[in-house]
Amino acid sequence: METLSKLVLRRPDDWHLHLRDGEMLKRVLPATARQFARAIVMPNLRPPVTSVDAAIAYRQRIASALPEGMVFTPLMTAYLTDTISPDELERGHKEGVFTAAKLYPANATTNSAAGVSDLSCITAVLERMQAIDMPLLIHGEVTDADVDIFDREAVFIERHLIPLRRQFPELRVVFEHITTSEAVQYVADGDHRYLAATITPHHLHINRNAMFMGGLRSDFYCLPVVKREQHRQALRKAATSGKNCFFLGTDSAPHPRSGKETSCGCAGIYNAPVALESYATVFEQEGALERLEAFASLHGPSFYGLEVNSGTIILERRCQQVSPSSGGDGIAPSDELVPFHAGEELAWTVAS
């Protein structure tokens, strides 16, 4: 068989991403900006986006940070908290702010204590959320203490997530960042006109044994946790299956490596920089190049009922190595951002 030399895809989207603010977000928006039309931006920053207002802000940050002659579009989420307003929600849903809503477990992850304590403390939200047709973002992983850290999000689609959606079964919801074969078969198994799911890189290339391999490795530690080999294997066969209840979310989150190798690590991983040859590599390995457009560039589009974009990008077979870390002018070595494949070899580079 003949190997190709270059993919060209219609412009992809990232249906979840990480900006976090101020300096961070201007060091890592271009990583963004020269991979991606659009990208579905959190909102857990500090204080958190609850407003529209918050909103419209923060948006304007990210369009003042963009580097000049870029084209990039951030689509902007609302954080659920026990007390959010659905008023201000379809307030910022109809005048175009809010794309959809992210509901955060509280303390489930990175800047979540804010978050839902008890779905039933929403209902209202959702019900109004299925109304105006907004979808809903969700880190589906429980935060008992009683519940193993790698169960948590098998727990969560029992506990939470199959009632949530027996209540509320035209709600339109985003399962994100899925990592287990149980969140695969549920989603696969459902309505995919109001259920759909993103799949990272990360968790398609590790396994948990990469957080342990010859130490302590806290660059590999996400939330949720990676899992094991058989999930990974789930996840792979899900994201290259041309299911369009699959698509891009990278769930790229910056943290400087002072944050990571601490005693108290943070989670998160930083994939921008290679997000999109990082994805071929597993589409190539898996033998569905011809499918990487279709998870990439059109899934999240439909499932969100917008445009798919109309410029193109290339990949290239051409190999690269993936810098140990991402420094500049006058950032120390503390501040170092490491990226995914930090000193690998990638056989695939976007085209500039």
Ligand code: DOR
Contents of the next structure:
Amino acid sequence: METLSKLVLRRPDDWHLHLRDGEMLKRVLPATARQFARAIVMPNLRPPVTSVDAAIAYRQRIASALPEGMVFTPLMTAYLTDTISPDELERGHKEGVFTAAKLYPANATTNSAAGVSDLSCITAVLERMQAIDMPLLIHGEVTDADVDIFDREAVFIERHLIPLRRQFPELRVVFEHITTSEAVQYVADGDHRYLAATITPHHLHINRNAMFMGGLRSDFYCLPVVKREQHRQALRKAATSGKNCFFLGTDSAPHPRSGKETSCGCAGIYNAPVALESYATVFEQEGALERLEAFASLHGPSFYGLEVNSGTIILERRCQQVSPSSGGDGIAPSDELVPFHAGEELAWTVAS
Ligand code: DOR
Ligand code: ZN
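Let's see the other form, the form predicted together with the named molecule, since the form predicted alone is already up.
Now the full complex is given, and it begins with the chain already shown.
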């Protein structure tokens, strides 16, 4: 078969991204804006983004952090709490500030302490979201200490997602960063007007062995935690299947080295610098390069009811050595970010 020397794709979007704030925002935003036209921006700041005003202010800080000449649209999300009001969400949605709302079960992950302690607390919120057709983005893991960490997603489906979707069958739900064959199956079997899932590059590349290869590898620790090989295989089949219920969401989640390399390290993998190249590698390995554009650039907008982007991006078959860390002038080693694929060679490079 002829090997392609370049791929021209409609410009993609990232449907799940952590941009952080302050200096970190300035450091990480260009990597995403170089590849993606838009991104769904996660609201798990400290304090979290729980009001329309906070989202407008954060959106403004993102715009100010964007280097001259770059074009990028942040799509803001509201962080659901036990007490957030349906009216605030509706106002934000109607004013074009909130594209969606994010459900973090309380204490499921980074900065989720203010998340939802019990789904029954937000019944009125979910009713309203269904009524106004505002998407609900779910971190789908139970937090019960007696559930094994590797089972938390599968248990969430049975205990919470199935009942929630029975109660709100026309609520548009994105099951974020899925990691298991159970999640793949559940989403594939659903009604795709109302149910979709994002898949990260790292869950397509690594299984749980990666966290323990020759020692404890904090760079491969994220939540939901990476699972067994059989789950990675199911995710690769799903992402490359061409089914419109699966689309790109990097979950790029930068933490400084000091936050990763400590006795209680943070969850999160910083994949933004090579996100598209990382996905392209998987699609090529699966013999599905012709389906990359749909996954990266078409299925997401279609689910969210947004226009696809008009521009294009070029992926060239040109090796790149991924740098071992991204520091820079005036950045202390403890503040460096280690990108996904650090020190590896990737066969694809986004043309500048
Ligand atoms: O690995 C993760 N990092 N998973 C999450 O759910 C949150 C994220 C973060 O904000 O660091
Ligand atoms: Zn995330």
